[in-house]
Structure formats: structure tokens, C-alpha cells
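Read the single chain below, which is given as C-alpha cells and is the form predicted alone.
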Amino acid sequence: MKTPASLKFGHAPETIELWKRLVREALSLSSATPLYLLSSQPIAERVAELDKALTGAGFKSEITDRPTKVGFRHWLSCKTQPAAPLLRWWREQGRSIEVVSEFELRAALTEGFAPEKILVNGPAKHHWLSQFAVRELAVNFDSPAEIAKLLPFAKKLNWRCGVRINPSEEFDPENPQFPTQFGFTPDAAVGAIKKLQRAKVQLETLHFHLRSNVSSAQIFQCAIAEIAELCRVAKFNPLHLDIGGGMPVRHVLTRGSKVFDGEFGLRAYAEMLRQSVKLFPGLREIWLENGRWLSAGSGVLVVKILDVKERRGVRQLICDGGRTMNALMSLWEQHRILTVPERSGADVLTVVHGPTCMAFDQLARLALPRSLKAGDHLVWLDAGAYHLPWETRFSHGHAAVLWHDESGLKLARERQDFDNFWGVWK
């Protein structure tokens, strides 16, 4: 397996060796490409790394009787990688899950998560959440309409309630002059807090989520300070501060070949949180919902070269998977590519295409060995976040999914066949 030296992604050698071994094993188990290969090991390593930074800053990973110690809790972002084996593996560790839709809540319950281990976020949930007579859920309200519709259920079912805030640091990344559509403005949040307090529900949490790839800890710090001022005005001391996710993804480049996390460090992040929690008397836990940062490195996409063309100074590889079907993230990002088998010789400018009839279907444009040929495989790294939920069936079926954990490698989802592809129609 080989990747050109012209792009620097920063993967550790042991990470590359892990994927080399797993891809070889996966291809021996199934020749049905494209396929996603997912592993729990990178997620476990990422959790341990963040735990070390936070405990080093004085946080406790579980609630203790010592009131001076604030704890922290990881919530698995179901939407980021909605794979059943991942949910089972996470649940077996006794961890918690965050869901944002009816299907995700059903998936969490189906996979055995206890209601007190489930956090319900997302907009417009008053149109579906009331059908679930589930006690002890954690629910963060997103709007006045949600509160109006769901308040009776919150009281009856003993939900642990929160309010999502839209701080000034939360904006549309593509159009920063506009806010996002989520949560209450700080002024409106004060009224929402008071309404929930008057109703005598279990109001415990304030929540915000800025966006993906937040570039520095200081941006989080500004948002937290704004939330603290809101608490002072509302005379409310939350038990939990839910800061969402948004830590920048690693080992992935922008289309301009810059790293996303160049200004972000875990020690600085943990120290920022240590200082910030002082603004919240009585705070018991920091809640973390890191999706991409946690799981991006836990998956790869494997595609097979079907055809090779050369024209206008570039070499074109036509593969059985690509952007349109399997990796919409390639529209914004560059990921490292390995080759199977390992090919040597001169590198040439190469465009990796998927099989669909779309010029848009370009997985990558980079230098790859001229010796690559039809029948070889390419491995697109860091495909563990938003690849499965954004997968399409554009003239083809969904890809196979293989899962790896401590018990080994197994086929977790068959490649979609025609009967399943077409049989959904009545």
C-alpha cells in the first residue's frame, strides 16, 4: 500500500499498519466492493486520549461525592456513524448515546440502551417524541413549540430536561453572517428557563453546539462565557453543561491542503474547560458529543479500479465507488489514499472517479503511481464519520459494511442487491 509524499496527513505508522492488515483480511472475506470497513480500536484510542487530557486537568470521568470535582460524560453521536455494531460495542462499555431523530431513538432502544443513557437533541422533535412513553430520558428543548407540546410528557415521564442555546459564536459556516436554525437566542432562553422552572420539571442542562471543525479552544471559551452570563441573568445553576461536539477532525486536509486542527490542542481545550467550569456554581458534569473527532478515523472506504483512461494530462481511474455514492465529504476534504496491492514507480496526476454518470463523481485528484491498473484497490482513509448516513443509491446499491472489534472482523451488512434496491416500490 502506498500514498504519495506530496500531501502530509500525519497518520501514525501504527494506524496505517492497522488498516493494511484489516483491509487485506476484509478483501479475503468479501470481494464485494465498494465496502466500508469500520473498527472500534481508533474510537477507543481517541476516547482514552481525551480522557487523559480531561483527567489531567482535574475532571472526573464519573460523578463522585466530592463537590469540588466536576465530571465529564461522552455521548455517542448516533447520527455520525449509525452502525448497529458500533452502538452495541459502545453500550457494552456502559456509555451513553445522543440521538436526534425518531429512527435514532428507536435504534438506541432496540440496541438495549437504558433510557437514562439516552439524550434526545435536534429540532422539531415535538412532531415525533410524544409517541414514546419512555421515562427518564434526557431531552434538550430546541424551541418554544417543543416546550409547549412536550412539557406534559416531560412531567409525566420524569424527563431530565435541558435548553439548547444559540450563542453568538454559532453561525452558518458557509455564510457566517447568518445564524444557524437551532436553539433559543440567549434572551429567549431566559424565558424558556423560567417557564420550565415554574412547571417544576427536572431542568438540569444547558446545551450548545457551535458547528464542525471549531478551530480553537478559545472559540468554545467565548460561547461558554456567554452561557454563563445567561445563567446569571436567569438565576439558574445547571447541573450539566452540554457543549456538543465540533472539535476539528484530524488527518484530513481542506481542499486547499491545510489541516483542520492546526490551531487546536487537547491540553489547551482541557485547560479551557477547567477554567470555564468555575463560572457555573454547582455544576456536576460536562457533556461531550464529539462525533467526527471521535469516529472519523474509525473507518475506511475500499473501492476497486474498474477502468483506466488518460487524457489532457491526467490519468483517470474509474472505480466501483466514489463521491456520489460513498464519500460526499470529498467535496470539501482531501483524505489519504492507500493502494492495494502496493504499487511503486513514478507518480502521475490522477483523478479517482466513481462509477456514476456524474462529472461530480470525483473522489480525489492527486499524485498516484502510474503502475496502478484495473483490478487494484484504493483505500480512502478517515471514512468513519457521515459516510454511512450520507451514502446514496445513485444507480447502484448501498455498499457492504465490515466491522472490527476485540472479537475480530465480520460482515455487518451485506452489499445491497437488486431485490432490496427495487423491491421497496409498491
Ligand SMILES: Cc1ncc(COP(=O)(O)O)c(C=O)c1O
Contents of the next structure:
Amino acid sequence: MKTPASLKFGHAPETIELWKRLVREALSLSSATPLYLLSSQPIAERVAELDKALTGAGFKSEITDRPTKVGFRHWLSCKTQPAAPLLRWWREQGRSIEVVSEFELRAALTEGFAPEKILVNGPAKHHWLSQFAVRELAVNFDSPAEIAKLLPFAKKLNWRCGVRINPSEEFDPENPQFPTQFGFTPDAAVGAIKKLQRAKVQLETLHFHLRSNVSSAQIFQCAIAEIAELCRVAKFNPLHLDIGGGMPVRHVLTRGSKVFDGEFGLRAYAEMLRQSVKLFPGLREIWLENGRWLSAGSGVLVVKILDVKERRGVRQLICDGGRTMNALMSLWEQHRILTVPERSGADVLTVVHGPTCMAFDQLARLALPRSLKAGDHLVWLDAGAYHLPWETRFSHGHAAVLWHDESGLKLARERQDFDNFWGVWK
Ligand SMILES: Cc1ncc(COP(=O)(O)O)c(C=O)c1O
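Given the form predicted alone above, produce the structure of the same protein in the form predicted in complex with the ligand.
Below is the whole assembly, all chains and molecules, this chain first.
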């Protein structure tokens, strides 16, 4: 396999070796491309790395029990990678999951997560959550209408409640002058806290989620300080501070070839949290819901070259998967590509296209060997977050999915066939 040398993604050689080995194995198991190949190993490595940084800063690990210290808990962001084998693998380790929709809650329950290991987030859940008579769920309220409708259920079912705050650091990344639509403004949150306290529900958590790819620990710190001030005004000491996800993705470049995590360091992040928890007397746990940082490295997209064209100075590879169907992220991001088999010789400016009838369908534009030909495979790395949920059925069916963990590699989802593709119509 060969990687174009011009772009610096910074993967460890062992990571590349892992994917080379798994891709070879996957292609011998299933020739049905496009396929996503997912592995638990990179997630386990990320969790261990973050745990090390946090325990190094004095936090109690999720697994051990030292009641004197503030602990932390990783909630798997289900929306980021809603793959059944991932949920199973995560649950088997006794870990917790965060869901934001009826389907995700049903998926978590179907996969056997205990209700006290499920956190329900997201907007407008008063339109569906009341149909679940599930006790002990953790639920973060997003609006006054949610509280009004769900309060009786929260009391009756002993939900462990939280309030999502919209701190000033949370804004629409594409239009930073506008806030996002989520949570309560700090002023409104004080009223919501008082209302929940008067109703005598178990109010335990304050929550925020800023956005994807937060560039530095300092930004989290400002948001946490704002929440601490709100707690002072409301005279409320939460047991849990849920700081959402947003740690920046690794080994992926912007379209302008910059890394997303250049100003972000785990040690600084852990130290920032160590300082910040001092603002919260009585705090028991920091809750983390990282999606991209945790999962992006756990998947690759494998496509096959179907046709090759050359015009106006570029070589065009038309593949059986691409942006429109499998990798919307390529609109904003550049990912490293490996080639199978390894092709050598001179590189030439190449555009990798998917098979749909959209000029938009461009997975990448980069230098690749001229010797690549129809029948070869391309491996688009770091496709483990927000690829499955943003997959489309545009002219073609969904991709196959293979899953790898300690027990080996297996086909987790067949490539969608025509009966399934068309059979949904009445
Ligand atoms: C409430 C909440 N938590 C966690 C996440 C995961 O975010 P990220 O993938 O940026 O870590 C999201 C993503 O949208 C979210 O909305």
C-alpha cells in the first residue's frame, strides 16, 4: 500500500500497519465494496490515553472506587457511530452510553444497557421520551417545554435529571455571531434549576456541549467558569458536570491542510479540569461525551476504482463509494488515503470520485500514483465518526460494514441489496 507523502497527517506507523492488515483480511472476507471497516482497538487506545491523562491529574478512574476524589465517566456518543457491535463491545466493558433520539434509546435498551447507564440528551424529547416507562435514566432537559411535559415522569420514574446550559462559548460554527438552538441561556437555567428543585426531582447534573472540534482546553475552561457562576447565583451544587464532547479530531486536515488539534493537548486539558472542579463544591463526577476524538480513528472506508479518466491536467478515479454516499465529511476535511495494492511510480494530481451523478461527489483531490488502475482499492482513513449516520442511499444501497475486536474480524452488516433498497415502499 502507498500513502501520498505531500500531506502530513501524523499517524503512528503501528496504526497504518493495523489498517493494512485489517483491510487485507476484510477484502478476503467480503469483496462487496464500498465497505466500512471498524475496529475497537483504536477506541480502546484513546480511552486508555485519556484515562491516563485524567488519573494523572488526580481524577478517580471510572473503573476504580475512591470516594474521596472527583471521578470521570465516558458516555459513548451513540449518534457519532451507531453501530451495533460497537455498542455491544462498549456495554461489555460496563460503560455508559449517551442517546439523543427515540431510536437511539431503543438501540441502547435493545443492546442491553442498564437504564442507569443511559443518558438521554437532545432537543424536543418531550415528544417521545414519555412513552418509555424506564426508571433511573439520566435525562438532561433542553427547554422549558420539556420540563413542563416530562416533570411528572421524572418524579415517578426516579430519573436523574440535569439541565443543559447554552454558555456564551457555544455558537453556530458556520455563523459564530449566532447561538446554537440547544439548552437554556444561563439566566433561564437558574429558573429551570429552581423549578426542578421545587418539584423535588433528583437534580444532579449541569451539562453543556459546545460544538465539534473545540480547538483548545481554554475554551472549555471559559464555559465551565460560566457554569460555576450560574451555580453560585442559583445556590446549586451539581453532583455531575457534563461537559459534552468536542475534543478535536486527530490525523485529519481541514481543506486548507491544517490540523484540527494543533492547539489542543491532553495534559493541558486534564490540568484545566483539575483546576476547574475546584469551582464546584460537592462535585462527584465529570461526564465526557466525546464523539470524534474517541471514534474517528476507529474506522476506514474502502472503495474500489471502477473507471479512470484523464482530462485538463487531472486524473479522475471513479470509485464505487465516495462523498455523496459514504463520507460527507470530505466536504470539510482531508483524510489520509492508502492504496491497495501498493502502487509505485510518479504521482499525478488525482481526483477521487464516487459513483453518483453529482459533481459534488469528490472524496479527495491529491497526488496519487499514475499506476493506480481500475480494480485497485483506496482506503480512506479516520472514517469512524459521523460516516454511518450521514451515509446516504443516493442511487445505490448502503455499504457493507465489517467489525474487528479482540475476537477477530467479522461481517457486521451486509451491503444493502435491491430488495432491501426498494422493499421499504408500500
Ligand atoms: C450533546 C452532544 N454530546 C456529544 C456530542 C459529540 O460531539 P463530538 O463528536 O464533537 O465529540 C454531540 C455531537 O453533536 C452532542 O450533540
